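Take a look at this single chain in structure tokens; it is the form predicted alone.
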Amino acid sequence: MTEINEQEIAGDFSMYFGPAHPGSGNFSIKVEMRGERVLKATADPGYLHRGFEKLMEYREPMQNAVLSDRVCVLEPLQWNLVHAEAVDYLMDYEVPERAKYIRVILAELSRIQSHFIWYAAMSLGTGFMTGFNIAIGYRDYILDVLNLITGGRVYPAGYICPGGVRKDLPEKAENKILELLPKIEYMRKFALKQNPAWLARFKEIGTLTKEEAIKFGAVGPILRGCGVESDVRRDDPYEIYDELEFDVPVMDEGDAYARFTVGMQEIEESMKIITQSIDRLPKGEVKTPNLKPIVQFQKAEGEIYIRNELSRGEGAFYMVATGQKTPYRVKIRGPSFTHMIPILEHLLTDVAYADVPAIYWSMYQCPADVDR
């Protein structure tokens, strides 16, 4: 008998990986195999094309506040955050401190929510429908909160805006956040629970080394879970930050599992910052007194870069103002677009089929912030 050559038989052809299931729904990629074997991927991103960054232009300060949530769904007051702060500066708006507190209070509230996406995600991209389940349960605890304080479960309609906060907290808000988080943290020992099928998907999966992490410009849960201590709330302070105690997790192994893990650590950091917070919330106003952001715009000019370490790493705004009653140029810097393209083509070079998912979602990606 002939013998068979097997490689020859499989040849090489391509498919796609999303924007349907088992993908994030509007992010394709494009992965050339042969047989089981990625041999090389390629980003499709632009399903969810929305133009964030020119209809800000074309926007007031306070209805650009209500855009900014919907930079990215899965993290909306963070980037209601990050907006407010590039306003704040360029009309010069001293926010009262009570305001700040606020705003750190439910930046980490956002986080840890997001964090459990990201858990529920991995968990249904590798067939772990009991992790997705409890995630997106627990995650619905959270979600009441946010919605008794800002009025919406998943959009806060600009609840961070320039000058503070859009109003203050309800009675007992602050009650029922500590309450919530022996909740938080019986999900994320949960998930932090040693599940071998969840070790063999992950673990030495999808591995980026340090050296690589830096070159491509990986930022948050991924450059920390390849080793190096870096985030924005500790390295460059904003809002409070400097003032409270937290910890910054690392991991050295670079894979999928450690990406994971890290995320995990990060919500018990979250919820000390959370718990000082509240300790020490002051009395008083909690939005610019006399807050006219239209007249004052139109005073305003020169250009700000802010940052701050969103759910996903350094998020950014670049704005420009020229005594107009929008901005003249608004540049968004999300984390997604790096983390989606560069270092997710490179993680799918020669891997099996099998492991694109756990890889994929590993990165923490939100298509919506590439497609901005």
Second form
Amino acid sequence: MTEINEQEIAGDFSMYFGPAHPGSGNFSIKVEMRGERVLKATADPGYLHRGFEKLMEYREPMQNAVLSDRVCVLEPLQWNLVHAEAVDYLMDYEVPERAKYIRVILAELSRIQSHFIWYAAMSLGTGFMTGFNIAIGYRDYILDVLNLITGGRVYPAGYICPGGVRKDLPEKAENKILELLPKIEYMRKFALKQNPAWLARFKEIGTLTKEEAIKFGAVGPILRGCGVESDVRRDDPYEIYDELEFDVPVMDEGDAYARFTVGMQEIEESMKIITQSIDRLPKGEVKTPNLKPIVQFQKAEGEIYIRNELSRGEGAFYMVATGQKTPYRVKIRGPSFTHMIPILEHLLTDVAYADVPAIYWSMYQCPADVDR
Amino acid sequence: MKLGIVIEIFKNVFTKPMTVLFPFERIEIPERNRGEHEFNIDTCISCGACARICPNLAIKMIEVPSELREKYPKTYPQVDLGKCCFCALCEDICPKGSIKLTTNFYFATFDKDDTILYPVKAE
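Next, report the structure of the form predicted in complex with its partner chain; the form predicted alone has already been given.
Time for the whole complex; same chain goes first.
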């Protein structure tokens, strides 16, 4: 609703960007305008609240693995992995080596397809439909491989489960993944092409300084785009990341284009990780030997805070087990929350209204993760 | 740089499109694709494990129609596809392999009752 403030200057009014805006997703921002300038923005989340933390208190860990996909629709396998690691710790499961490699391969494929959506969404937000169509098309090649392995294109339904993975890789899955890599590389190069319209929309827009990024709690590509080298895979390695060689791309500019470029450079690193993991993929079991179909916390007591590097930054699960069947408490820390509320509100002060979608999508948002 | 884009356009004129003409051509569906349930009542032991593990409570253990009750006296799973999230936990837990997910995913229907899979239908 557009509201006109009669007390102030005649050109002052406030209005909503989203949730019905084609480039906003399930998220809304109330912007206070003076003519074409945005004076102040207030984030208005809550359109996608599903109450995962409470739902998980009523379900057993294997059922929660299925639920954990849906925390963020765009990176389901990585959320599966964080949840599985938390349960593995509480239940004291030894995850077989092969399962660890499969987990990492799938998490990285999930990261790449999520970065493609980032490019697609940024294109859509700035009216570049060709970019959107191409990115979604190339993402589909990855989804086909995910469908082959997990049985679902978008939702793996707890494929990365507590104690390992639910099924071993099907025949020729390794070849199919390796065949994907040239296509991913083509798409990555396409996204990084020096498109003059793209540069005009994103260069020197929404600049976040290093100090501000740290103060507001930025993570992932947003933080690395401001010149801070921080990656959970490097700083606090989980699964097999300590055995793999990869770089952490960093850029100092802090603007929308720098954040996006960091994301696209990460795809290259993910491809390195996938190639190394497939080369070293050991043979053997994919589930811990004592894993039963029904997992309950009846013998588990304690608490765990486990963090992973998701596509959008650091995501974490805090889980408490008190010897009941279900977890006593689950707390999810998603990367998008700090990006979408404090940082976005900070960046959307005194900017042109035309830059709002550019800044908004450069934050690599996921409304599903903000609301949970 | 600008010429690169032109070359790209010409390449795309001669390449195959990413999409297929759906009703006439279909993409290959992998064997693991989680679709509609297939239930074998003759091997079912009515343990109720599938109904217990279902995260969405889509599976209910019900009695069969009265004319078949002599042959099948116990309770058997009825799946509501409208509630199902296709996680295949029921398939994993079934001790006899009586419930399996097929690759069929064509569920569009005008009748809500079509979404309910009965363990056995009276003739």
